[in-house]
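Presented below, as structure tokens, is a lone chain in the form predicted on its own.
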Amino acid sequence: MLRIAIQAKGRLNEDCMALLKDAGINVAASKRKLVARASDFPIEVLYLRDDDIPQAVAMGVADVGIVGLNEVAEKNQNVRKLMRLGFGGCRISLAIPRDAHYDGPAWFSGKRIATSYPHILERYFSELGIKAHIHEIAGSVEIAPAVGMADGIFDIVSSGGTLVQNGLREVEQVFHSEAALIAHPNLEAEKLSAIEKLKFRFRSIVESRGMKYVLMNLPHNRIDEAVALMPGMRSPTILPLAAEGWCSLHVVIREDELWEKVEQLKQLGAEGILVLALENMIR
């Protein structure tokens, strides 16, 4: 039995139970419950504090992990980092008061500064050579300047709203997050053959996030142009219609490029264009 352990609650647990769900992973919620057993995988689910996840991946305590690159960086745990999971993107930055004159990180040296990732900093800080003093803080780091606790801070920034209304303005971005899976460096056989069935669901799902199918039909004298504009995962499939001169022609598309690639295609002669949601990319 494999043991995962995720975030109890925020928009973290949110986005990891939606993942364990599409990848056929059912799992009651948390609902103060410490651990949840799945109905259709060998797995259970331990339900703790987000920043509690690399030290409990590290002792063994959970196999697997779902947690922010950030809490990995700043706990500095033995654990491995097996993938990026696309989701909980963010980034840690240091940010001073909004009308200070600012001119390079240079600026910090002999600064107090706020943060909840004092070792991350600290190894930001050591690399340019710049010594400040770092005061870690538990939450509302951003209202630490104002209140006279410090004169900057280095937090996480997502938005950059929460910024604004302290009255502060991001200067420099230090480090960039989101949700990975990490695994404990010394697994059994057996476990081991788990987590890569794991991977595989997890990476068919990551890897179709963004992507929508394309059906289309096409003038057969346009195909090559077609195949040329958007090869496709390996190339676009292409069928005959039963209208001589036409054919079917089906792609994956970047979501970001949807838009783009279908007016070209439109310009091609492309007609009776579907554009389907894409639940799983199993290569």
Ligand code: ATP
Second form
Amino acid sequence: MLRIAIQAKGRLNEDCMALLKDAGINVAASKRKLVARASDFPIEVLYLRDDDIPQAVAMGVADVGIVGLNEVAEKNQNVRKLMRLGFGGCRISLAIPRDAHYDGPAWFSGKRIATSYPHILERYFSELGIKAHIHEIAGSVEIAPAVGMADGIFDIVSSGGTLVQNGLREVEQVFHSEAALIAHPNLEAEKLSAIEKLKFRFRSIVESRGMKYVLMNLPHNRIDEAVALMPGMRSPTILPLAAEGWCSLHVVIREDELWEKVEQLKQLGAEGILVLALENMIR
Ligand code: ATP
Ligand code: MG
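Output block for the form predicted together with this ligand, input the form predicted on its own:
After this comes the whole thing, all chains and molecules, with the earlier chain placed first.
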């Protein structure tokens, strides 16, 4: 039986639960319980605070875990990073008061910086040979400069709105994070094979996200041009239509390219274009 640690509540919880569910692993989402057993996969889910997940995995309390790479880097525990999961994206950045004159990272020499990520920041400064006073605080890092506790901060940024609200400006993006699957470094063969299954399912889900399945009717003599529009595709599916000179073309298109490609296909004479959600892409 494999044990996976995920965040009990917070920003990663919902995406973790959705990923498990899409992978065919159904667990009761009872937040009160610490451990829940899945009904259809030999796995137990351990609900923890995200800060505790790297250690729980390093100790073997859980065999695998899903946690932000920021926590993995900060906690510096002995765990294996297996795969990125494509959600929970954010960066950890240095920010200073909006009006301060900034001339590069040397600005931070001798300054006081408030952060919840002292180790990542220490490593960054030591690589650059900068000596600063790092103050670890647990929360509300962004208000530290305004109340005189710090000259600058090192904190998580996703949109930057919180920084602006607190009169701060981002000056260095130091660490880019997203949620990842991590594992205990030494596991027995049986667990490793369960983890391979899990990774296979997760990979199919992560890869199919942001993809659309597109079908269209296309004049037969434009197939080559349509195929040339989609260089990533190994071989498109082409089915004959009852109408002479027409075929049905099926392709998978990345969501961010969808409209551009659809417009180009229309110019080639594509008609009746259907865009369908792609649930899973199993390679
Ligand atoms: P816990 O109670 O589990 O300790 P937390 O308050 O430390 O939760 P959350 O705010 O739920 O943490 O964030 C969890 C993780 O989500 C972060 O460590 C980071 O990897 C990721 N994340 C993504 N975007 C953001 C963001 N805008 N702010 C904070 N974390 C973010
Ligand atoms: Mg936390």
